[in-house]
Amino acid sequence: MARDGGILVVDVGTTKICALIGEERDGKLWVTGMGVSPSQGLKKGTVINIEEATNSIKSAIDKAQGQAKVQPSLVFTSVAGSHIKIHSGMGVVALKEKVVTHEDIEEVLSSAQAVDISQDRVLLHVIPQEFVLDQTRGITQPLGMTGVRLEAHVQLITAQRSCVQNLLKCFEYLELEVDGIVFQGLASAEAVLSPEEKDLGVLLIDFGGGTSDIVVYREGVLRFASSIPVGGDLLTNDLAVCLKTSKNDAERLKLEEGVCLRELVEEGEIIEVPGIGNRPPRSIQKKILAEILEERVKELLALIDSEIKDIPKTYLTSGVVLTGGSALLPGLIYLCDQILDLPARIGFPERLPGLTEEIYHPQYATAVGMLIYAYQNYYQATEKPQKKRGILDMIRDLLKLKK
């Protein structure tokens, strides 16, 4: 049974907080609201200050209310940083009806969830990777199928606890109630990504402002996620200090100006810096700004590269998609080709009806992947709580969230 009322999703970023309000059309999931807002008490992906991030959160959600219709009546926000973590997980059931039921297949990956995560973490999803009926492998859906005992082989997403009560406690001052939180690599690849690239294998790369998801999907199945505490605000502060300009006016260089590789810059071209303070403008040669960004840039992807050491290139066929608000600058595709040993494109999200064109771009990948996250898995099957909860409360219903 579908939900009256839409859907609110919140991606709180480093340097921006989004909000996007969904609803159902004619069986289509439209966008009708949208807010985005600069992102202040946040600092690689964690919240640091509560009540600069709570106003910044409140700000974004008041524009995206202004413009939509409806009330939402699911709200989801986001989480990303270092703190991220996958484990293995293997449960086993044995099947009473001979049968495997709906209550089976929670049950077996109910069983796979006991894994020995510390305290201090909080479960986010659970991906399954494989059923195993008896002695078949490889089986993405059991339900109705014939055996004497289920196995399930599954990813679990975990996030430090703080972070995510943190997180949690700037809704709950805004009186929301908070349905759940979506890893952002997870968003962005609901958004990006086309089944025939999930199932052939593809690298993403989320470049946020304080961290770049990593989340690599093969068979149609995520098989490894991670999150790394640097993005886009490192070249922004690189810029800063090697031009000897403010941050705000190293954001505007690298957005209107930046390339990541120097041979795109042509000899003698010149670009204005503007001073700190009372100090004058200087014009340099564009080629500087360039080499800048093209080192740290090599940087971010040999960290990359070394995330994914295990993983063969071989099992990436589709290549990498790159997302985010740094996907667009110029050289990017090339180095990504050239360090990663893996062909590139830039992932635009999905053209949901509404607000198309404002959100088509990169750096709202993750806000519209959650919002179809939401609708998918959510809105069209899930009773609203009638009861209001408190902060425990909801860390406890994290633990039942999957996908």
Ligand SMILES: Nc1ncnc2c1ncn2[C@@H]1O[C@H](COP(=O)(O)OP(=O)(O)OP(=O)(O)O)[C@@H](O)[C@H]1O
The other form holds:
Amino acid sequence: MARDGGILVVDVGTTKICALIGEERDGKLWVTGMGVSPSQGLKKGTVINIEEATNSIKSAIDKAQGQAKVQPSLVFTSVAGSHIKIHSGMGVVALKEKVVTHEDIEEVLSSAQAVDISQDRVLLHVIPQEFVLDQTRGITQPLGMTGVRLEAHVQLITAQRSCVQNLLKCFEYLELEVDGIVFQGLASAEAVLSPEEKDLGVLLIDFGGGTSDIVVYREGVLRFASSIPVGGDLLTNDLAVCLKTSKNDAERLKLEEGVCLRELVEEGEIIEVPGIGNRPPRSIQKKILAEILEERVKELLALIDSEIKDIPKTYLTSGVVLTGGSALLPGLIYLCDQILDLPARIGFPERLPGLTEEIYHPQYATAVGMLIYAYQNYYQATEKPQKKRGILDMIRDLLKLKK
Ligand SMILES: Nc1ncnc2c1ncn2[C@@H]1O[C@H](COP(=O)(O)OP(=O)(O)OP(=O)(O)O)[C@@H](O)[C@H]1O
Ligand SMILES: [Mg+2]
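Switch from the form predicted alone to the form predicted in complex with the ligand and give that structure.
Expanding to the full complex; the earlier chain stays at the top.
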């Protein structure tokens, strides 16, 4: 049974907050409201000032609600940052009826979650990798199969409890009850990856402002997730420091003139760099700007390469998909090929009926993916009760903790 009301998703990014409202019309998900506000009170994906973050979130939600004019019946938000971790878990159940039922799957998945996760962490996602029924491995959907012993191997994505609580506090101040929290990398993957890419093996990089979220899919299943506290803001900072200009001017120069490959700049090209305060502007070779960006991007890609060092490159047949605002930096695709040894493409979010063209930009991939995720897993049906229980129970636990 579908639910009444809309779905409100709020992607709490380091650079911007994006709120989207989705509604079901004629059996399809429509985007009926969008609000974006500059992000305040966040650093490297984490809330550092609750009041400022709450105001930014409110501003984005107000804009989205002004367009959609529907009360949300589901509210989702997102999380990222270096506190995101992935762990392996395994659970076993004896099959009472000798046939796998929904209840058996729920039970085996919940026993797989009972790994030793410390008290300061909360579970965000339980991702089944494979089921083993008696001696048969590699089963993706065991429902209705015959056997006596069911084993589940899962990956668990967890977040630091205090980071999640601080994020939830912002929503509490706005008197909004949050139904689910999504890891931003996973949400972006929902919006930009094709089923073929997920099946053949792909690395997704959401290169945002404060974080770079990475996820790996293979055989249609998420296999790895991580969030590195480095994003486009660091590139802007580097430019400001090296070129001795303000952050605002550095950001403008990055967006207007930035490339992260020196070969893309013609010899002798000159740009003007404003001075700080009332110091006069200076003319510099555009190649210098490209060199600064190239060095930092190479460092980031080397960091990502070491994060995925245990994953053989042959496993990633579809290569890399780059999304997030910083994915648009010219030269990035070439550097991915050079450093990661993988072919890359830019990931734009899936087109949903409804709102304007504005939304089809890599920086909104997470928000669009959150809407798709919430709609498919929570709004539409109760076909996947194990997922629903996992995350909703976690949120309820968190809310209880606050009282
Ligand atoms: N055309 C562009 N070229 C290079 N960088 C860009 C471009 N457009 C946006 N950016 C950069 O993208 C970053 C913002 O991306 P995005 O909106 O995806 O971040 P965010 O979701 O707010 O942050 P995060 O997910 O890291 O917490 C900024 O650093 C901005 O400078
Ligand atoms: Mg983001």
